[in-house]
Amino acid sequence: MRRYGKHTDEDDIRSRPNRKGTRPRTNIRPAHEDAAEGMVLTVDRGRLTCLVEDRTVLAMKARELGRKAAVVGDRVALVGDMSGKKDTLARIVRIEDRTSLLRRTADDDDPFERVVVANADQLAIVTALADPEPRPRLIDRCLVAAFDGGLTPLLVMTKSDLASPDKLLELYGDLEIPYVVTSREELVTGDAADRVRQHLDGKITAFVGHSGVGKTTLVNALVPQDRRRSTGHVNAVTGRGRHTTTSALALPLSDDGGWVIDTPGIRSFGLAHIDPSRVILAFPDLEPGTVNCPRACSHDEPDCALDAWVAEGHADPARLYSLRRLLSTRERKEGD
């Protein structure tokens, strides 16, 4: 009879004899020293284009990393053929430390978060005053999200010529959010990208909206066609006439390292994974109040210390009620 778990002895234990060819294994990776460094421009089907040095490069996940999964955005080194060449692959052996991460969940109860993009400086939320809606629950979200990520927000507000940005502007502007306002013809003249512009040079910046809001259209008129070409990329897939973003995309902006990584458009942001804890961060005059907050605070409860913080004078009440506004979208669905 055989024995197992404690009990067990060394004639009980099983063996395979050695056979011809095979090699122990082992915990020691290759260094890769010589790898490449390379950034991820967009992601299909497990297949990864980089750009290494001036030229794109389509690579595959080494077995190595496991599950890690790299995404738009991401430094990376590579081995193999990095000729660019067609029908030649190289191996992405290593993914570099982030400096930021733009994650979502499918629904806020999904304990699945998904990784949109990796490294970027900031996000543009894009969002139209009318034709459709906007939907500020989704914005706000979408903010906790930058926040969270360690991404500067900036706010972009098209179709100004159907309704006025003063009600949004009134809800966003003790977050102290810089903006952009934007008209149909400005898209159409360029003026509105040169606009946006002045904000993105030497950034690199995720931009987000659902669909119908003019986000891939300003896209398309800050990245001018023969840049994209010098990427060997095309940003968007055709259907029905309309150009719809599928996955995301990383394009040069210009020569001094500027980058807009255009997403697929949102229906929802779910916010799961959220650490309440690390939105505080983002309010540097709200934070040194919670020092004195009872352990696990939400910063929306009877004892929570930021209401004496702000009735001594150190911070404005706007800011806490924004705040508290924004930690509490976990709660409430965006049509509330």
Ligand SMILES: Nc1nc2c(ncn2[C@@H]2O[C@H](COP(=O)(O)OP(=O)(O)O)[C@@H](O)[C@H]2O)c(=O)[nH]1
Contents of the next structure:
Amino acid sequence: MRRYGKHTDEDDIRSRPNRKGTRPRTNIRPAHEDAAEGMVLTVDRGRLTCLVEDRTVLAMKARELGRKAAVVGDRVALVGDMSGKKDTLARIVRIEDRTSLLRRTADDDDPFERVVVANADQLAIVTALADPEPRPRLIDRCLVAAFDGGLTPLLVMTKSDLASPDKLLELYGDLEIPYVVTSREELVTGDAADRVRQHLDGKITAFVGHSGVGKTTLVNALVPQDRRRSTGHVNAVTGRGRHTTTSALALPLSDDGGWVIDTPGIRSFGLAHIDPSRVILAFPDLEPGTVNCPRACSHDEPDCALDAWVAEGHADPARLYSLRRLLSTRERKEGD
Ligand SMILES: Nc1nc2c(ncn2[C@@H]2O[C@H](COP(=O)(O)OP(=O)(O)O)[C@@H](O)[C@H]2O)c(=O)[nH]1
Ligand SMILES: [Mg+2]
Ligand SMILES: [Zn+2]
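Now show me the form predicted in complex with the named molecule, since the one above was the form predicted alone.
Now the full complex is given, and it begins with the chain already shown.
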């Protein structure tokens, strides 16, 4: 509340050059000392809904940010009208340093599928055990993106009322990733939400997965209606009815800083930007074996030192196999 209305004078310099109280821009702009802090909750066609204290404020990127995009989860500095009232628009003048970044390479044929979330601690990779069928290749790619972006993965297997999780658990067992299995019945009793929540407390968790796996069902079970409405709900701000399916949406899980981020369904996960040296950090048992690797080793090539090192008994061969499987997803197309 303290910053309420303070910056309306410099809100949009282009349209109001002579407005009373407007100081020369050069004196104001570089520091933005009095800018309010906010968190981006969702993005819709260039309009960003931000949480500022206890209000949702609609904002747009200031021109000075250039091409740098603010994404869901970003911590931003805002100036302008921060009342959160209808038809007001604040400006985002700064994007704070990110602690993590989940990104996928944009596909030319699929520009809207790009999932981008900043500052998430955890990536919940949601897969249905049936309807739709599990897609291990997609799970692998999500895992690589999580490792590369600095997020801890969590496997969420839904619809265990339709099929057994055994095969998937076998496939991911050697990766030692925490997992939760849920069913329709447990959604009704609340056990599903309780079990998932144990992995979410105090963290910012982004939920990704193919369309129809049950992300939104789960997120809604985790975040009660009134809480959804109080801060994360964007309808009041944009007046556009339902939350758009082209952007992620951050919802407050509790008062301890926990957030869940629902995302639109993904069919693929472009990984062209991935750095293998960051992926290997998720394999601390294998990482020491890379000291003798050639420079810029992909750890998935004939000269990689890991083969010999593992053969000497320093680590479990199954772990190296899993690492290789993940790294190889970079070259393959989804669905192979
Ligand atoms: N049988 C069964 N269906 C589920 C379960 N969870 C979600 N569903 C259904 O799966 C469909 C897709 O769910 P939704 O949450 O919209 O998926 P999203 O596209 O990942 O957000 C809906 O009809 C849900 O009711 C589950 O555990 N078991
Ligand atoms: Mg959904
Ligand atoms: Zn190597």
